[in-house]
Each structure stands twice: as structure tokens, then as C-alpha cells.
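Starting off, we have a lone chain in the form predicted alone, written out as C-alpha cells.
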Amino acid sequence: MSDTRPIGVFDSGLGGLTVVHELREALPNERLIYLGDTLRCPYGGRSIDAIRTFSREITTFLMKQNVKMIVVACNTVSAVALQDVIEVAGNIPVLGVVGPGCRAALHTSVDKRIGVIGTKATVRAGAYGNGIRALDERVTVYEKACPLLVPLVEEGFAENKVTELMLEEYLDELVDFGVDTLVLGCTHYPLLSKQIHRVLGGRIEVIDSAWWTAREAKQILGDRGELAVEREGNDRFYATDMTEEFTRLASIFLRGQMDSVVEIDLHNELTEIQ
């Protein structure tokens, strides 16, 4: 039996579209509904209470779209507000990007020395470090904030020499620590995979949390008997603010053109739901 309800995906901005890309690859028959909260992006500088409120609002909106699963394609929300999403979602499964990355890293690492790169907010929250150590307290985790990588990606410099030099600066410390596995703890970073592999020279296994999240989503829906047998309809994309850069950045993250995007006023949408 085919379950044609869509999968809901959200992020504070556009970085979560790298997760959409991987979901499309892993689950080509599934329809996706994506919401990027571009009006209030980034979440990293917000209070935990604000992030929890935003997450509950977005989850309420996605639930109104009759989704069968919610994928939290935001490291910050996955770190501090995943339980809020789970509470609002009720009986449907919720998957954040942090958990799959932690599980994959632990499974991959031989020496139990794992490196994590992410934004300042993600590293400050210790999301990956705490998640990995909760699974195996014997593991040593080195977390490194790499604040300049996101703007380099957004400026279209993923393949630029400057980016490679910056990666060398950030990654050398983790190599010196002797990590054998590196987690890409930001949804922007999969776009730097080629450069990262080049800098590491095959010495360290790289874990793309977006890739593993898509595979876990497929496993969960399969176990529940809720996979779509064939695709019905198109993906839908929503944004809370349409900036001039939106289309350009969206095509970078999706690695192709985005379908039409609808700008929504989340406050009005929630008022109508109530």
C-alpha cells in the first residue's frame, strides 16, 4: 500500500535544502514540503526559548499540510528544540539531522576519536559531542567552530582556492588531534565535500549528516509501511521572507533549480489554523 502523504522538512533558512537534495535521491517517490524560516534566520543567535517557539510554530504549520513525517534539517533546532517538535507532531515520526550524524560517526570510527565541524551555535550547544558520548562514553570528540565556511558557501566560493586554504586552517587542528572520522555538522558543509576530502587526503572518514538523515528517513518510513510506491504531485517550498538572493542560493543548495516558492506569513497561517 502506498502512503502518498508528503514529508515535511524545515530549517531556519536555506541550508536545509541540502537535506532535501539527499531526500530526493534516497526517496524519489516521496513528495516534500519544505519551509525555510528566512525571516528569522539565523537561529544561532536566538534564545533557546525563541528557538523552541519558532520550532513549535513551524511544526504546527507542517502538521496542517498532512505530512507523515517531519525532518528537522536544522542543527540548532535539532540540538535544543527537537523534543518540542516531537510533542507537537504527536503520532508521526520526527527525525533531526544530529542523531543520524552521531550514529553514523560512532559506527564508522575505529579509534573512537571523532571530529565535528559546525557553526559557533552548534558547537557551543555541544549537540554532536553530547549525542555521540551519550551513545558511547568512551569516545573522544573534538568540536571545531568554522564560522567563515557558511558565508563562503553562500557567496558561491565552494570550489575557490580561498575556501580550500580556510579548510586547511580549520581542519589541521583536528588532524593533529588524531581523529579518524569527521562529522559535517552544518547543512551548508556538504557543498564543501570535495574540498574537504581533498584537504584531508583520504586520511579521515567524512560523515555527511544530510546523507545519513535521508537514509534513516527511508528506513523509518519503510518500517512503518508508509513509503510511497509512486510519486503523486510536486514538492512544495515555502519561505517566510523572499530575499533577492533566495533563488540563487536555493539553486546552490539543491544543486539544481527549485520549483516555485510561496512566501507565507507564518503568524497569519497559524491564526487561520486556530
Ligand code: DGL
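Starting from the form predicted alone above, please write out the structure of the form predicted together with the ligand.
Shown below: the chain alone.
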């Protein structure tokens, strides 16, 4: 039987479209409903309470769309508020990007020395370190906040010399620490993958959580007998604010064209739900 209910995906903004890109590759028959909270983005420097409140609101909205699963594309939300999403989602599965990233890193690292880069909130929560050590306590994890990388990517500076210098500044410490695996713990970093490989000089394995998340999502739906056998309808994109930059940024993250986007006022939507 084909389960044609959509998969709900959300992020603090547009970076989560890197996860949509991977989901589309791994699950071409699935219809996706994406919400980017562009009005309140970035979440990376915000308080835990704020991130938890936003995550609960967005999950309530997605549940109203009759989704069969929620993929939390945002590392910051996955690190800080996954439990809130699980609570609001009730009995549908919830998959954040942190878990798949942890499992992939552990599987890949030979020396059991793993580096993780992410936003300040992700690193402060220690979610990757805790997640990896819960799987194997012998692993040493070095987590590093890289707050300047998000704005550099959003300004279209991925290929710029300035970004390469920033990466050297951030990553040198991890290299000195002797990590053999580096987790890209932020939606934006897969877009810097080439530059990161260059700075690391090919000595370190790089884990893109988005790619692994898409594979785990497929596994979960398969195990539950909830895969769509054929696609019914187009993906739907919602944003809480449409800036002038929207189309340019969306196409960078999605690595393709976004069909159409609907701007929503989340508070109005939630009032209607109540």
C-alpha cells in the first residue's frame, strides 16, 4: 500500500533546504511540506527557551498538514528542542539531523576522535558530543562553534578567500586535536564542503548529516510500511517572511528551483488551529 501523506520538514530558515535536496534524492516519491522560519532566523544565537517555543509552534502547524513524519532539518533545533517536537508530534516519527550525524561519525571514525562544527546553540547544548558518547563512551568529541560561517554562506561568500581564512581559523584547532572525522553540524555547511575538504587537506573524513538523515528517513518509513509508492502532487514550501534575498538563497540551498512559496503568519495559523 502507498502512504501518500506528506513528510513535514522544517528549519529556522532556508538552510534546511539542503536536507530537502537529500530527501528528494533518497525518496523521490515522497511529497514534502517545508516550513522555513525566515522571520525569526537565525536560531543559532538564541536562547533555549525561544528555540523550544518556535519549534513547538512549527510542529503544531505541520501536524495540521496531516504529515506522516517530521524531519527536523535544523541542527540547532535538533540539538536543543527535539524532545519538544516529539511531544507535539504525538505518535508520528520524528527524525532530527543530530542522531544520524552521530551514528555516521561513529561508524566512520577509526581513531575515535571526532570533531563537530555548528552554531553556538548547537555546541552549547553539546548534543553531538552527548549523542556520540552515548553510543560509545570511549570516543573523544571536540565541538566548535563557527558562528561566522552562516552569514558568509548567506552572503554568497562560499567561494571567497575570506571564507577560506575563516575556515582555517576555525578548523586548525580541530586538526591539532587530531580528529579523523568532522561532522558538519549545521544546515549551511554542506555548501562549504569543497572548501572544508581543501582546508583539511584530505586527511579527515567529512560527515554531511543531511545525507545520512535522508537515508534514515527512508529506513524509518520503510520499516513502518509508510513509503509512498508513487508521488501524488508537488512539494509545498512555506516561509514566515519573504525577503528580497529569498529566491537567490533558496536556489543555493536547494541546488535547484523552488516551485512556489507561500508566506504565512504562523501566529494567525496557530490561532485558527486552536
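Heads up, when I say rigid core I mean the largest set of C-alphas that superpose within 1.5 Å between the two forms. Computed from a prediction, not measured in an experiment: that's the story for all the values here. Positions refer to the first chain, counted from 1.
Query raised in the report: Taking the rigid core as the reference frame, is the Cα of Ala81 displaced by 2 Å or more between the two forms?
Result: No; Ala81 is a residue whose C-alpha shifts by less than 2 Å between the two forms when the cores are overlaid.
Requested in this report: With both forms fitted on the core, give yes or no for whether the Cα of Ala145 moves by 2 angstroms or more between the two forms.
Outcome: Comparing forms between the two forms, the Ala145 CA shifts at least 2 Å.
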